[in-house]
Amino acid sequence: MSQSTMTATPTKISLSRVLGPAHVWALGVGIVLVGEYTGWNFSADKGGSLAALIVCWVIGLLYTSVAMIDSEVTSTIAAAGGQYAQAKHIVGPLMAFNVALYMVFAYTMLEVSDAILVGDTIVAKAGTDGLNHNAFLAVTIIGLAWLNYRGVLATLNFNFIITALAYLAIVVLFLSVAPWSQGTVLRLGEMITPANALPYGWIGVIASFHFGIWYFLGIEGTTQAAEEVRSPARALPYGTMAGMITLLIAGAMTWYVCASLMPWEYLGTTYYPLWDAGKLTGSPALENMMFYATLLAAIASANGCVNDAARAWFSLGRDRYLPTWFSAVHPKYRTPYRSIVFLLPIALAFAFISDLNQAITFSILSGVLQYTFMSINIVMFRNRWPLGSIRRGYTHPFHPLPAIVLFILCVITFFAIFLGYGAQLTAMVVFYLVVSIWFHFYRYQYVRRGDQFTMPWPKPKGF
């Protein structure tokens, strides 16, 4: 063969697949766990503790819901890019060019919330005058963007230990303040009664769907390792299903010690709900552990976002709806290299403008829309390719009540932010709008049509 012949053939360079179901478990619970040390409560000021609980069990049901689809799903299209895959062999490029839109925003929001978090907490601690957030948020966003860039396998070791010490912790408190004997520590009759448990009627509960996403917003990102997972039929829906019983206990106990300690009015307003919950036990160590434990979990959710919103931006620059440039994958390390680059300085532009309600609000208003689109997506996969016309990594059950109830919680949920945030709904879905229209009209002359669809799969009638 002469030199010019192997040039111009150049060997491709793809995603490693290393990883397993404990790596799927520390990318989905790592990203979520943030939820249980701040976030969740702001729903206590919308209705009070008793609504924080009943949200907390309700978007559960949302929740597994979404677990049950994205397992089928993914499962079956095992992608980089997630929802974007799905919503690229299922609906098409303008639904697959939003929905990638949404993960980005709904992570890179996200990790903006998690370095501010991590900022406050040591700012609070340090009790310094003049000290500023500013360089810590600096630190854990470039730090983190540092170690993705460097592999994923590393990543995600990094983000299971990390994960399992701060989900340990909520454990440690938990058992430590005698959750079986009211009165010891803790006094849930005092902070919870007939007059003050729902202070705005049920209109409080709704408005609480608001926060409550918080409780495990992101657990779908365990789909952006669909790519780099050894056996995706086994490991996405292991590691996302055990991911949200370990979250739905880890929300129940957090729940339960901070409303036994905490009135709802200052439950509702604090950033350090179990940091809070371990000063007031009296006990120094406990104390000392929470403050850790806030800062593992902000990071270990930041890690994590870092790599779901990369493989997301590759996934659009692979398919060229965005410049190719994006799609670029390291000789070396085998990450996105270039998505991390370009997105980091935009977390960063983010951390120093927003503060953490609005960071919070803009991830879950986009991760809501992204779980409206998955709540019509199944239906329609369903539709296409039923059941035994290929070959499913996973099949979830109950089909399509999962899909049903997802919508309806949806549904419920954009009115409860609207309720709160208008003008921030009001403003995300005319970007949408907007951006929907440049793709359509500028971009997609770039995609390629005949290369979207890489499944073996017979091609639905109009695709």
The other form holds:
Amino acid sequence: MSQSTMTATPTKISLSRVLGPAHVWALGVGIVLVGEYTGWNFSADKGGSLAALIVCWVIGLLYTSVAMIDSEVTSTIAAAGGQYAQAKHIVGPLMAFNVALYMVFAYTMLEVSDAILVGDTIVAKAGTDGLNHNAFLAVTIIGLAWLNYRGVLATLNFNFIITALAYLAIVVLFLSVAPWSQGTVLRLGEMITPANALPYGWIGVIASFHFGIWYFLGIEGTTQAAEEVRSPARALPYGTMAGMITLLIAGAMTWYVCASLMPWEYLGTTYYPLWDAGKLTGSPALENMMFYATLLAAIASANGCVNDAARAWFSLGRDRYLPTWFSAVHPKYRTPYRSIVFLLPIALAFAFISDLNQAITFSILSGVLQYTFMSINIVMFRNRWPLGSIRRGYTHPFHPLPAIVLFILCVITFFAIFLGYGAQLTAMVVFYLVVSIWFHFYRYQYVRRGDQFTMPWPKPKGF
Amino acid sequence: MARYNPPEQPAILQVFDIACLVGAIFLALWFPLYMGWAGVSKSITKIDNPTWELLHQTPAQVEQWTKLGKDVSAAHDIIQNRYNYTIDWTQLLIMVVVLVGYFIFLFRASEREYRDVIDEKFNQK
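Switch from the form predicted on its own, shown above, to the form predicted in complex with its partner chain and output its structure.
The complete assembly is shown below, putting the previous chain first.
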């Protein structure tokens, strides 16, 4: 290699601004919709079918608060990494480091859950003794990593199509079972009786917050595309809010159909509630449709998760919170390809060693830590840059009510996770504490201080 | 305030940092699984010679269990596998202390670092 080549200043390659509101919707709903196909129903296991409905709406409120808060902050700080970039500008580098790790964990474990669902669904459909799900897990995870490596536009176009199909399947199932006529196919009154509506009482309702999170977990992932969206101030709030409305409708339809067809004990433990609902209608067409839709929803979700986890890891490298090697953008595909490849074996390893509800719990834990941060972050954002001091793409109403609601619901959810998975929660928080100490007392020396603040804003109030 | 110039990190230390982080990730996620801590508060209350009546299932529910391919014995293991929500106050206290301690450290240390960032960005001569 010649000396001139070695010393030449490298051309800065940035991510491509090619996405619109539909892609933002597809990214958010695509990640989350799998929650209707599996996971939400474990809340019935923790509290009964009625508890699963109560948490659908209460957790819907939590996520509406998340979407409102997120839309304001992200439409103002449009940078790759989403909440990570928000933490960096509003709270500080250590918080940003933690938020990025929350996202990497939440999305990687969600991807793992999706891959397990794909594998187990195919194995259950095949009904062949001795057939192992590992090969299906590996093909799913490696195939989606390859797709993400090749480019964000193709990835999210693919997501848009399969998400729309999986959503449509829920609507078709709902309309096919004559929801206006109880007793024809649906038998809600016979599945949920006064004796079994809340089998554990109100403590069961609280406990079911844990898996209730799964109805909507990941909608905040829309902000990960902030640097690749053509008009962040318009597309991000619009795509996120549209996504929440879509998911609330899907969640309600899913609960109504499944709770009307299955005893709560079965509903709370099955891995494929909507596929089972298709089977219980007695229609082979509906059964097959829900089988394929389960696979599509899981693949769409895993696809979005690879996209988001890699961008969070990429951002850590770019800001020197981790070695800068991870911040490389592919010269041809313009994707954070090293981050995509690095996270691949981690996802594969956990897909092989954990089962579905454990992987889901890992993902939920990091998600709830992130939502706790968001409730405090918005208050700090408004205090440090009051309304009128900087240009906001969107200003959410009723502040600080959404932040207070979000914080209270996060505290309840931590308690809900404690009821059954307390040791896991404590172990994960200890992990975050240890890596925070590592970052603050060691890694922070490699961080360029002033470079962490890139927005053209005035000095924050109080500094 | 003078601009802070971070030291260059040797490649070997970069690899070491990554190895430590990945090791910590695996430890945090794998260890609770290895120890069998996940979902430990569930247990089966066994009924000898179970019947649908003893399992408190209505005729409509029995019909759905049958359609799902579960006989009374298979359904028994699902129906009787229940959570125990007795609160272990010591464990709850440990969780609260760890969680609150983590957030206090997080926000305090972040604030200290944030002051460096703001000083260099806005107060540099």
